[in-house]
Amino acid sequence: MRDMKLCISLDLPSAKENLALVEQIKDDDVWLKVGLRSFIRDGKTFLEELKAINPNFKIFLDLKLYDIPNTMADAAEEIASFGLVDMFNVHASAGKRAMSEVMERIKDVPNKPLVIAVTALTSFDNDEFKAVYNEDISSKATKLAVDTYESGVDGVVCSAFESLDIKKNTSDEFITLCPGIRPFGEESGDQKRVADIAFSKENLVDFIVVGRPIYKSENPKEVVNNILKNI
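Which coordinates fit this single chain in the form predicted together with cytidine-5'-monophosphate (C5P)?
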């Protein structure tokens, strides 16, 4: 059976709270997502602290790089040289040349991180998106996924609702990482379209990203174990 992985968003307001959460699940086979806020505040030290809790944790550094190709490749090289990051992301709309340069620059790094690309930010509604890209979200997102694939990038960040279609237009091996997951149909908060574990499995999602249903729960360890049992 296909191996779906759980990636937990460490979106609590301080390093201390994030580390306390991670301590509770230190024996679990999970990925940890570190975003802009944490990384700007707590930096590489925070990544080291996570790996010190359990070196088997995988780290996804969610910084969504977007710049000129050489600057993105420089940043990618720095991230890869930490030796702490297992996956990071870029914006597909930075273009194929930028994505190819990133992949080229890190190709010989030992334990090369996986790289995925954001196609369309889901905070956009169609009108807002069109004002920037002059195209509808759905058609543009698929085109950006194909650009990503053709640039040698490992996968995309997308909605579970797009996962199958993206794989059809690229490859089964092309990674889909999907936020907006409510594993057992929990409260959706500000997420507009949410998918549960069963739906994610049917749509061949490779990584589910889950934040609030875990860190807002009374018993995060139990939620994580339930998710791991079901994926």
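Each form is matched to the other, and the largest set of C-alpha atoms that superpose within 1.5 Å is called the rigid core. Keep in mind that this is a model prediction, so the values were computed, not measured. Numbering follows the first chain given and starts at 1. Compared with the form predicted alone:
The Cα position of residue 106 differs by less than 2 Å between the two forms after fitting on the rigid core.
Structure of the form predicted alone, please, following the form predicted together with cytidine-5'-monophosphate (C5P)?
Only a single chain is listed, so you will not see partners or other molecules.
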């Protein structure tokens, strides 16, 4: 198994606050997650500012592309052309053709980013998920992951509860990135399917995504160091 990686969500209300947070952890071996809010507000310039703090930072652009196949592939090509993004995501629900077109479009890009696909959002509980997909999370997430794997995509976004089953049905090398991680059992907030570090390790999670337990702490650097020691 690869070493589990920490991906920090940059979800603060302004670029200034996010950059101040990153300055505190600039010497750590972490990934940085830039989501929809931050990217809409701060754009490509924000990605450049992150890399300026430490060029070795890895950036995960979390935009969850979901559209017709050609539009998704166009967007993926634009993201890859930045030369700043190390990983981005799409929605597995867009289907195998869309995911395959994304991978085909960026296959020759130098330093091609990793691509992962969202299976079931971790804000869903089972009843909410079933109302949309007419199937339980446990079975549908794995089916979507298999579609993703067969489309040549590098991995999936899932909860830690699905990680092991997804790897069993795809490959040990198929990436699982898991949001909603509360490293040491912190308050879950709006996330429904949360897990801690120990559970994530047991279930062979490759990336844990942590936001509020870090950026709401009085000492984010200390929290990051504690997480890194435990993973």
